[in-house]
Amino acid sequence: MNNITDSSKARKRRRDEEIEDEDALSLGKFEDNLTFSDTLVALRVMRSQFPRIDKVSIQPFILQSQIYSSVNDRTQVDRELESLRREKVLRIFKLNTGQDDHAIMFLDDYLTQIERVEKRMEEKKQGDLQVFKWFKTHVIDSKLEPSIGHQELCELLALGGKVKDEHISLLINAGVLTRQLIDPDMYWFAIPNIGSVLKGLSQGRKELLSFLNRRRYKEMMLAPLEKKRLRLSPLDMRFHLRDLIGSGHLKTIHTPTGLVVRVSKD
């Protein structure tokens, strides 16, 4: 079972064709591309925006909330993230930061990730990987959803060969799933090496909105802001900007000056 079928690459192409001018806008200033008529450009461009992480091997993600705030129309979004997750071309991951925070990876991208993951193991001779084969061919190409339960997971992998605890093991430890809480028998899809990423996030999202809590009128002029570094964070302002106004935590206003940045009242 091929992972994206022949008429999902020829989208794929035609999609590629219509965006070429995405190196264009991904150098561009931030204020002239906050928005984009387009879901699956949006996606593109913060792709290529994604900032270089130190000390961690990790695939460009976006956010949702970045999405919402690039595009005007969420249901739109909404309807195109849907349709691009069952044309295989991106995931949706459930993120486990204590809010409903979800993130999108291209599928080559997420692929490539597991691929690195499943190397690293095998530098270590960490147990028996050919699951990992399993797991992206039988289980990633079938099952779209951002969870999958315990018996469902097992029959996907069985399609590859004899299931063992050690397995599912495996892949909890490798990171590409996480048991729920609520429920152990069911797990979430994950992105490995996430986790240091997603603490920054959490901490910028606090720093980032602290500092503009201390200004006088809780606001910032975009361009002098974008230049900001965060203490806190791996992730660059950019990244945080387009996640705290997309959440609605922060709100652009049009000036005769440019676009200023101000915390939403509660």
Contents of the next structure:
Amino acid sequence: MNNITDSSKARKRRRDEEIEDEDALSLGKFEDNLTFSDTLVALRVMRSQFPRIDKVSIQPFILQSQIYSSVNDRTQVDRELESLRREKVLRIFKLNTGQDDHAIMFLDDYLTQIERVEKRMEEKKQGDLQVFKWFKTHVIDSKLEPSIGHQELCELLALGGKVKDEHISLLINAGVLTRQLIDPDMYWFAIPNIGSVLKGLSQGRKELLSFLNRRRYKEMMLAPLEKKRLRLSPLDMRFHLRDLIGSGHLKTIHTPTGLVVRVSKD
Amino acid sequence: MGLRPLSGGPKKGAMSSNGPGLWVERNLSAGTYPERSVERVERKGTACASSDIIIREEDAWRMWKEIGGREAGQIRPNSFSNRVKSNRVSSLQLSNYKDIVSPHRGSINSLQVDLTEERYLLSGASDASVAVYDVQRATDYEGGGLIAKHKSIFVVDKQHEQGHKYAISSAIWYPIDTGLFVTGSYDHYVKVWDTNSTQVVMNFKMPGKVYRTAMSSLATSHMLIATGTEDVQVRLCDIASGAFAHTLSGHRDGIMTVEWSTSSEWVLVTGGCDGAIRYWDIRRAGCFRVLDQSQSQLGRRPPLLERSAMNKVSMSKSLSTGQNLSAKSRPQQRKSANGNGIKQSPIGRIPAKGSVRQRLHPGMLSSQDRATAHYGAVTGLKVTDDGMYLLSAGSDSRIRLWDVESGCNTLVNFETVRLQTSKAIQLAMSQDPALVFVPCMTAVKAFDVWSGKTCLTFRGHYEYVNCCWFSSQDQELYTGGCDRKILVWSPSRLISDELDGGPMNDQDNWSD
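Can you give me the structure for the form predicted in complex with the partner chain, which would complement the form predicted alone we have just seen?
Below, the chain from earlier opens the complete complex, with every other chain and molecule after it.
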């Protein structure tokens, strides 16, 4: 996919304020890395291309729309995600950024993230921390869906020890669970510490779409577009491009000079 | 002897692009018939009266070959007719020879062609008007006899003394014959009309706005109209007695779509604003299945071993909820006396607060099942003709295909970006080829049912499309939208060019 000579030339030509990627795969052009044959391959590559954010320590996650933009057959993607979920390789979370957004995270990354949060809460001495252990061993292992009911949660936690109200509030404070707005008895599983990233996600989406909408023909060549930097989002342009192409707001058109990204009107 | 054209392949507009100076060899000799494909130019019917259609002679040759094969018995009749139908469906476009003149002054909410003859189209609109059109015989012709105009046979609107007062959300034919039709409206009434005299025969008052009415086309022992309203209960109205038969409760919010099953006259499917899809057998209380989007299967049918394992799990679950004793049953949704939901007693037992002991009928336990099929409201439902699969569209802009027997989501991904969220949409299905027509905002898209890929897109309406109906007999699609128009999409028709000389005559392209 990438030549070493190509990458060194590209590095020379890049301007200073561009993102420096350490990973060899990401040095190639975005156009070459646009489609993959397999969902797991796509997930792994995208996990390695996850941008490093300075202020927030967060493990890589992938949006479901990004996978849709990378693999041709969406039904195959759905089915492979389902079988990977059942094999406990990854977990799917429903995000609250409005639309039908789902984030995919590898199980190991998720457990690392929980441990980080646990450590932080331990430093602040916020309470009884054994609930995190119960959560990891009993709840995550057996409940694979993105949501859980209150009763079931208490049942599963009770397998570890005596459950009290404070334990559940601790989990909610840590950001591991969130209440559902429509139903007070149901919780969504959530990725802790993800709030600022999600805000950056929705703002970045809006910024990119408004940037393209302001142009005369509502389109731009992919090569210069991916080199731009978004002001309001800590995530890089490639992340947002994959997300918007996969959710259908943008479409890519092949032209003799390369790929063009255009706002789709529907 | 003339110069042969440079490339032997098909060239669109071959006639017009050859300027003076080139002899173009016409394919007049029959011997070289299948080798070259000369295309005739298509001229749209606007400028002149004739409208030739591009055909490739390869396609015509293939068609004749297939007919020969059918004659000789090499191709089975079903596969032959399916091939012809698929060809016609793949060439669907805005009809240039048929037009329906709609008298409505409001957006069109419901379209249905009668099931017995597939001849009369019934449409209901937001200005409380209902109209019937004959789609097989035109009322008059325009454009030199080429464009058939279908005006309405009759219109019933607010001026009618028994007519509806507010928007009509659903208009359906009586499934047995076209002597009756049923309309449901936002003025809380469901009216049954006699078609010939356009008089109201029966009136049912509902507790809320009526969103959808449905009658079973298989019913031989009942004449029930199932109505979904703003109210949480589904009501069954009986035409024979003029009263309500019974109500079905279980939904937690209004009911947007109602459909009868195509395999059993007693089974009803409803989709609610709470996002749940429930299956009811009207002979007993409560629904017998709630579709859950998290239960999925990979493929059209679950593999055999998994199915038997799943049966065991579901059976044990239903047994335990029935007996209320096992600790592994589905979580109960009742709040306990403490108010914070953490129970000390084993899960599954309903807390007995003294004399107020709520004992639930075993059929009503499903009302506690809060599984959702969509993350928003369910706005459209369609059962396949063989009754084995169900398609549902939701306001979360997703379309899901459900396997009815196992109750699982088959995870087919239909590429929809946005769907209308505030109104119910009417889906249409074609069996062979297996396509589902979905109104997506201002276009109608046809998806392949098993793979979810977009096959065709129909753009023609100026505003949102609400309803569509596919007539499988003629392979025509009728769509109605908020722009008050009913558009007809039909396969491109080969019209003979007798009216105009046409390029077949031996004329040359020299200008004078």
